[in-house]
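One chain comes next, on its own, written as structure tokens: the form predicted on its own.
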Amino acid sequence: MDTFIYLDNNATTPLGTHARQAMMEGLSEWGNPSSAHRLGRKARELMEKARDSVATALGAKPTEVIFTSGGSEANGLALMGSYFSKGDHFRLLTSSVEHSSVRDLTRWLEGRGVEVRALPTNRQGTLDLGVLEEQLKNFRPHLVSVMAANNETGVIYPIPEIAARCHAAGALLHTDAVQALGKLPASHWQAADMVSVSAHKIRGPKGVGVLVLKGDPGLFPTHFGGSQETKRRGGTENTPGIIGFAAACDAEIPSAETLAQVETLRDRMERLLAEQDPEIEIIAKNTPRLGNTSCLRVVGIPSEILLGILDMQGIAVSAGSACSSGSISPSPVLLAMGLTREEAKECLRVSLGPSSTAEEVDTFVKVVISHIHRIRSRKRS
């Protein structure tokens, strides 16, 4: 194929022209924003202007925005900062389908004696809010951490309802909204006490994210070395990255109309695949999902085979989370949803972007179906 078809937007998005231009301009203001002289003051001015833009996109106040190196660090700051604040009696409730940055950290906490419980999901990826209320009453967690939308399946979680139940029980709520930013309105996560996001999911630069922190829950810093970010995250800020994040927030977040067009394209892709191969299962098809995301199980064919073939054909998709794509192990998220190890290894993630076209989707469907049929016919012979 002469052109490259990119259908892995949940892993990352290309750097947008607005963000790139803003970063180039920001690089010329090389002063340390903590310095008192004119170079430092200019850098600080640009950074605080950027903070305003990011806060507006997140439905937050500028004083609530803490810049980090990305979504994973923001998740770590929320969970570890809460743990260090509460000490040995800290109790954490999360879900069984969180991103690896949360999932791996919960294991670290458990190794230090922290009580951690995970809310189960069914094969459609949904949470039982009745079970949540039971855990809030009996387990009495200090912090609940539930993602706003799953990066592998696209399943959307009811953060406003979860927040209401947590607050009624006296618990704080953190939500990983990394995949939700740019795909859901800010009102979806605004009720949470802490919110993690990342710039590179909305055509901003890699290496910069945010933890929105509301009120003063006594969050203990996990990075030391200075009083930056209201003493929550020490270290010289990534000023060009922050400026690029702001530019992406100002110019790259898709409109509701564009998001609807992407969802229509995704639905068309799933319909065409189902029509041409009834052995393709759409994971969480009947659950509210991000409009750009499709998790496809191709029965009987390991995803790593199709990934390699598609890559050689100039088509980029993934097998679950990008953070675990180097492993042939089945996705922990899909296993938690009740898929067997064999079924989980048969899943592809296709994630469209605002620039995805009908021609690209049609080409993907044509190529993947032809190889699926070829592989199946070879197996039968």
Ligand SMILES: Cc1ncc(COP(=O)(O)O)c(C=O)c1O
Contents of the next structure:
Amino acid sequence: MDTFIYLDNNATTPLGTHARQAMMEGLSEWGNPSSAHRLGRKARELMEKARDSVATALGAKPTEVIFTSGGSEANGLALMGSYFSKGDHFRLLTSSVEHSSVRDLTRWLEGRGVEVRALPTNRQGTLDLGVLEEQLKNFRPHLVSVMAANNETGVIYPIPEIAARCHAAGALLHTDAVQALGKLPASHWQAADMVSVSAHKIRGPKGVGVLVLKGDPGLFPTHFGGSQETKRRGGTENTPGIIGFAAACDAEIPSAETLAQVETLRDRMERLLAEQDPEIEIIAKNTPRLGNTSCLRVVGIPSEILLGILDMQGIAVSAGSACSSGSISPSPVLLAMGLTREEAKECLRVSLGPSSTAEEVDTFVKVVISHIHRIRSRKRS
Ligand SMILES: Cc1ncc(COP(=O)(O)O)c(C=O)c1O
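Got the form predicted on its own; could you also share the form predicted together with this ligand?
Let's see the whole complex now, leading with the same chain.
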């Protein structure tokens, strides 16, 4: 296959050259960072240097950085650690559009009798801050968990405003900033008490993430057995991965200028699509969104059909639906925003990256539009 156009950067990103090189060095320093001898001390030195870089990118202090195995574990540590510390009286307020690592955990907590409420969103993906205030007053949650930006629609949630309201009501705020890192400035999530991020969304390695933990909210660890990460997360640290994450933080976070170029490309793609097919709906179009993300609903055509065709043509995008046990189920996020099951199954997610080009976007538009028109004309005949 000649072409390969990768427009699925919210799923993962290619490993950057800086991260790859740093990881090779990290693999050579194979000591256990908890060992007292020189090999261990060298590994620890590299890891602490990496912690400084990651902390700088996150706008946090190095002592606030807890390394984890990724964004899912960071979310789990924030929510489960809070539940373990508060016990069965724990009250959790979240949103209806969280990533599955939060959503599935909240269901499990509910099954154990924990009181969980989810803030609704409208079709534009926005949360009503008045409803948040009401819930803070009446439900009095210990913890609020609202993502900084949504992975499927790109909708950005106003974390500074949410944090101010949570703190005024005496609640802590956790935010899943996995999609925000590298796409929004640190000031967007800094007011939260706990912040989850993941290395592989910014050209770092898979299997490494961070939970930023501010102050001492009495979080219980979810992994025991060692005093790593100042007893907040047991287990020998993934030093090559951590070093790779730091290199990605130092070298791969796009400048504001690059982010603006990506957004211009995304907007051009949406404009071209709308011009050529009036039956393409751009989900949450008028809501503040990540500049790289587009959630497209192609009316009347299930996304898995287009996904398969595009894949055969060498174009990688993703569907707003998940395939489990051979059946396509619509995305819970899109359903929570008020789309019907049929509408949600018609959504494709296109996520650009800093290296996406105008030629790639134009090829995607040309290919997708030609297949949409072909499928529509066949349906009509
Ligand atoms: C918003 C969001 N949160 C959490 C995660 C999970 O991160 P990880 O793959 O590092 O476990 C993802 C990954 O897609 C995500 O998009």
